[in-house]
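The chain below stands alone and is given as structure tokens, in the form predicted on its own.
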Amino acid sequence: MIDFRPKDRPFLIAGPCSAETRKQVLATAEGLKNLPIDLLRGGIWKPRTRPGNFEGVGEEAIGWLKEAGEKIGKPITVEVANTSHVEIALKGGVDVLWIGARTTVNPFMVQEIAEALQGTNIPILVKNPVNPDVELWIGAIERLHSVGLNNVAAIHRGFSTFQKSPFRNSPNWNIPIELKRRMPSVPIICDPSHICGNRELLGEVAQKAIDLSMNGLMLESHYNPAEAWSDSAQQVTPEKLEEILKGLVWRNPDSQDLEVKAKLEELRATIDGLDRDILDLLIERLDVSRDIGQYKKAHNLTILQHERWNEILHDREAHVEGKQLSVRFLHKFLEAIHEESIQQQTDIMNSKNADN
């Protein structure tokens, strides 16, 4: 029985991006033998964006992974993208299956996979969809639950973006946090390899995942990353993986120390009070914004006035300069308030009675 929530530490998955050759799989597994990993991974079917790239060895590689797993005493996991993959993986004795981001985005495909797995109760990992949509992610997990698959965990591997970023896939940490809030019984494992797309940032992202109470990590490892047939830049040698793991600080989700608990409760009570004060001020601010909307309607003025919005941004930036509040957060905060103000003023403008 695979337990995605070990009591003493995060759940760890490691192995090559792709199972390329028997030699590569066995050599990588041998290097991982003494690391505290729980599951040996290897892609045998690789969905590539463009044709002509290496798309995996297929069924033959299951035998290599099984041999490697038996040598180091670890269960194995592979990705499945359709019902044919499911049939082959089950026949080959794969211990855990994972559904990739390109499959999670397609509810029809997830439903077919779920129905093909009905009655097996095999452990399943579900990667987030390519696009930042928590509903799709939740829906995929619910489809598996609906056919009686209860040992299901989520994998956070980041989201595609056109924005310039140091990451291959934007972490969008708010989305896995929302998944955890709405589905607290589902463990979440972070995949820093696919978030980063490069080995330099792996430790930083892995630590962030731990700090956010994620239940485990999936990290890609290859005995010779320079010669990897896929995603070479994000894979590390087993030796480098050991170094990364040793550099991480494992956090506890809670403390049994009564003094620590009491202090946290005191600080949280202060936060609760401040939040209520902030909300009361926001309500008061929106009251004034509605008054402005009534006045604009009475004098036939447009809702949006760009000069005023720029004036607000510049004034508030100057107000927080040198204080522990980032400009990025300030802009998001002000934009949310501005959007709500515009909506409420729009409702006033479109009402038949200016007093409504």
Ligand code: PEP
Contents of the next structure:
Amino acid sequence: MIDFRPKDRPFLIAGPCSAETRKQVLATAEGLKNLPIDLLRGGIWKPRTRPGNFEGVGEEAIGWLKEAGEKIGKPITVEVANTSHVEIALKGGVDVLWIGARTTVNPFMVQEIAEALQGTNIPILVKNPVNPDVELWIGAIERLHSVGLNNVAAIHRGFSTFQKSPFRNSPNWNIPIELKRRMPSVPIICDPSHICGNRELLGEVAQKAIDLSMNGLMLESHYNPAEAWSDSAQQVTPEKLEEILKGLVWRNPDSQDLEVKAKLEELRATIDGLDRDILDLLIERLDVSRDIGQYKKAHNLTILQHERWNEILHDREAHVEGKQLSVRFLHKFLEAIHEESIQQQTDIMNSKNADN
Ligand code: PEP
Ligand code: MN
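Right, the form predicted on its own is done; let's see the coordinates for the form predicted in complex with this ligand.
And the full complex, kicking off with our chain again.
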């Protein structure tokens, strides 16, 4: 029985992006033997963006992974993207299946996979969809739950973005946080390899995932990353993986120490009070905003006045300069307030009521 939420430690998955040859799988597993990993991964059907790239070895590689897993005493996992993959993986005795990001986007495929798995109690991992849509991610997990699969965990592997970013897939941390809020019983494992797309940022992203109380990590490891047939830039040798893991600080989501609990409660009570003050001030600010809306309506003025909006941004930037508040946050915050204010003024402008 695989427990994706072991006590007092993270759940770790490691192994190559793709199983390439028997030698590569065995050599990589040998390197991982003494690391505290729970599951050996290896893709055998690879979803490639363009045709003609290495698309995986297929069924034959299950034997290599099983052999490697048995040698080092670890269960194995492969990606399944359709019902024939499911059938082959189940027949081959794969211990855990994962659904990839390009499959989670497609409810038809997920439903078919779920139905093909009905009646088994195989543990299953669901990667987030490539697009930043938490509903689709939740939907895929629900489809598995609804056929009676209850050992389901999520994998956060980041989201496609057209914007320039240091990451291959933007982490959008708010999305796994929202998944956790909506489905608190589903463990979440972070996959820094596919978020980063390179070796350099792996430790940083893994630490951030831990700090956000994720339950584990999936990291791609290859005995010779430079020669890997897929995702070469983001894979690390088992030695490098060990170094990354040693550099991480595992933190507890909770403390049993009464003194720590009391101090946290005190600080949180202060935050609760401050939040209420901020909300009361916001409500007061919007009251003034609506008065301005009435005035603009009476004098036939536009709601948005560009110079005024610019002036607000510049004035508030100057106000927080040198203080512990980033300009990025300030802009997001003011834009949210401005949007609400425009909405309320628009309601006033459109209202037929003479009092409004
Ligand atoms: C993988 O894990 O190798 C993989 C193809 O991942 P994703 O579905 O996250 O792109
Ligand atoms: Mn990969």
